[in-house]
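Quick heads-up: it's one chain on its own, the form predicted alone, in structure tokens.
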Amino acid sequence: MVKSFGSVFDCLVVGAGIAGLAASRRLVDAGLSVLVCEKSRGVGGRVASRRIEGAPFDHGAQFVTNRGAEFSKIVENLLIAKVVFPWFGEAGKERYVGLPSMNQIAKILAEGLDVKQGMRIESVRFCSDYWEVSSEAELIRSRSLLMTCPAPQALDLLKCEANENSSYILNTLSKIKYDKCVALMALLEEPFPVSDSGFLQYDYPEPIATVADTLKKRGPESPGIIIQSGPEFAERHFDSDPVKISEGLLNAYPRSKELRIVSTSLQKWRFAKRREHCISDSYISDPSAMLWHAGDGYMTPKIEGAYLSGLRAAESVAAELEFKLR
């Protein structure tokens, strides 16, 4: 197949989670072309959620928390229009859960936006003023380039493009690493309390991390449970037949005999928390390449972590462009 040009885009953002969302929406609002590219069919990342006989399940993020006033404006918004609901925490801590899923927050954040679904990019290039990035069917032309996927994989694609500017943008990903995570869904003949909030979460995080009770979060009209592993069993299973990995949850989870299952499903995250490290960055950038990157990796490893690394990245590269188009 034979590609080609289309637009010139002012930013090509690579990633639909959260804070390529956020990013989009920032840019956009300032009057900028943005395409948005997402290798998955769905946007939100690992704000996700996935139907099981009909029932919503949140197999990612299981809820969203607000830490700072900026972020808080945000949620309050959601809030007003009922996207999002208070699901339990005491006043100042509370958790939020999407309505009807948690992924319905990435749908209203790309509502608007020009998101490319189901593309997965073979390779990036900065040719002169332009950054050119190919997928198996098209090539893509932008005069900046922001990437929001986890660090592990936007390094992969720019190590290619190293050189001695971008020396620092490559050190810096190298030293993002993720934890692997696996979660079970399980859809139930009848409600089943977790705990009095419907969320357990354990102080030794083997082989089980979380337990949620979709009861409490969706109502009584689809009980279910999501069990969500720790990063030692996760590493350890990742590659294992599917079967067997639910039974290993499933066994580990003490009240396990007392579940009446309908059916189950499987969600494997291989970057699933980012772990602690010492950057203090929101964002990171290469302005003579007009190259940056974005996304929990900095800040706070959270849903609002996400989010306002994408913002500060988006006044970045908004400012350059508005530099260099003068």
Ligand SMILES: Cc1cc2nc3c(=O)[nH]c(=O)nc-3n(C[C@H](O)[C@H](O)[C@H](O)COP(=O)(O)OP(=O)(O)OC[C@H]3O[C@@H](n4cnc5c(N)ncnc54)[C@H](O)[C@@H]3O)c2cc1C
Given for the second form:
Amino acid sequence: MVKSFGSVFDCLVVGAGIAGLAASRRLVDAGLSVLVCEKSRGVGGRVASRRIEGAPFDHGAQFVTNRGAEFSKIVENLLIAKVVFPWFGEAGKERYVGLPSMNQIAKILAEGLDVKQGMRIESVRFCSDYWEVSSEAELIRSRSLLMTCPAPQALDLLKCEANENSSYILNTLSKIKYDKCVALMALLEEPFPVSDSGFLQYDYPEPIATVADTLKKRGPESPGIIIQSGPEFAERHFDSDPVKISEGLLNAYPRSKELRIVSTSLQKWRFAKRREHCISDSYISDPSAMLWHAGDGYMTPKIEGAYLSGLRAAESVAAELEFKLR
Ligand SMILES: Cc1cc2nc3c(=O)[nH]c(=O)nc-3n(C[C@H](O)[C@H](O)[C@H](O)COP(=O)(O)OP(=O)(O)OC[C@H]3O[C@@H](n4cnc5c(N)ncnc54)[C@H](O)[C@@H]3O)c2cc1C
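Could you output the structure for the form predicted together with the ligand, given that the previous block was the form predicted alone?
Everything in the complex follows now, all chains and molecules, and the chain you saw is the first one.
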């Protein structure tokens, strides 16, 4: 396919996960032209949901928490708009769940944004005044580049662009590591309460880290259970046959004999949960190259951290663009 240049955007955002969407909203609110490129067919990244025989299942993040004042305001607005509702947790430590599924949070954030779905960025090149960003079919120019894909994926794209200015970015990206996770979703004949709250977190997360039932999340119409593995299990079995992985997780759940399973679905996450590190930045950037990276690699490795990292990076991009245009 012939590649062509379209218009030059103020900012091209790689990834329509929570960080990319939060950042893009802030940039658009600042009056900038923004294109979001997302390799998947939907928005949300790891805030992901799918339907099994019509029943909604969250196969990434199970809930959203708000530990700081700034993100609490966002969650409050989502509550008012009936996009989330409280699931469980004592005061100050509530967990909220998306309605009808977690992915709705991302869909609301994406409203009105220019998101190109199914567009995997394959290469990026800085040409002194702008970035040239390529997918299989298109070549796009942008004055700035904000990457929000997990750090290892950003590193892969940026390695070829390395110069002495970008060594700080490349070094930082290489310190951000992720654990894998596999999640088994099972649609059941009838509701199956896993605990009073509907959620179980194991102290030693191997082979199972968490179990959630959809009864407490969504009501009795879509009975189901979601079992998420710990990192060691996922690392060991990531490339195994999905049927074997599902069996391994079910066998490890002490109450699996009580489950009356209708059908199952498996999700593998290569970059699931960010490991602890000692990076204190909210994002990283090289303003001389108009390059930023944000996401849950910084701040807290959760939806809240991803959102706030995206916002902080967007504010920096907007300030830098304004400075350049002055
Ligand atoms: C199984 C699991 C359970 C979790 N549970 C919770 C929880 O209960 N509560 C909580 O707060 N957090 C939870 N998390 C963590 C939370 O989901 C993440 O911290 C957050 O969603 C990260 O958002 P992000 O925007 O930084 O990254 P992502 O969501 O990973 O978004 C990055 C996006 O970039 C896209 N992308 C990557 N490469 C390219 C490319 N080359 N071109 C175009 N697009 C590209 C990806 O497709 C993706 O959509 C969980 C995560 C997992 C995997």
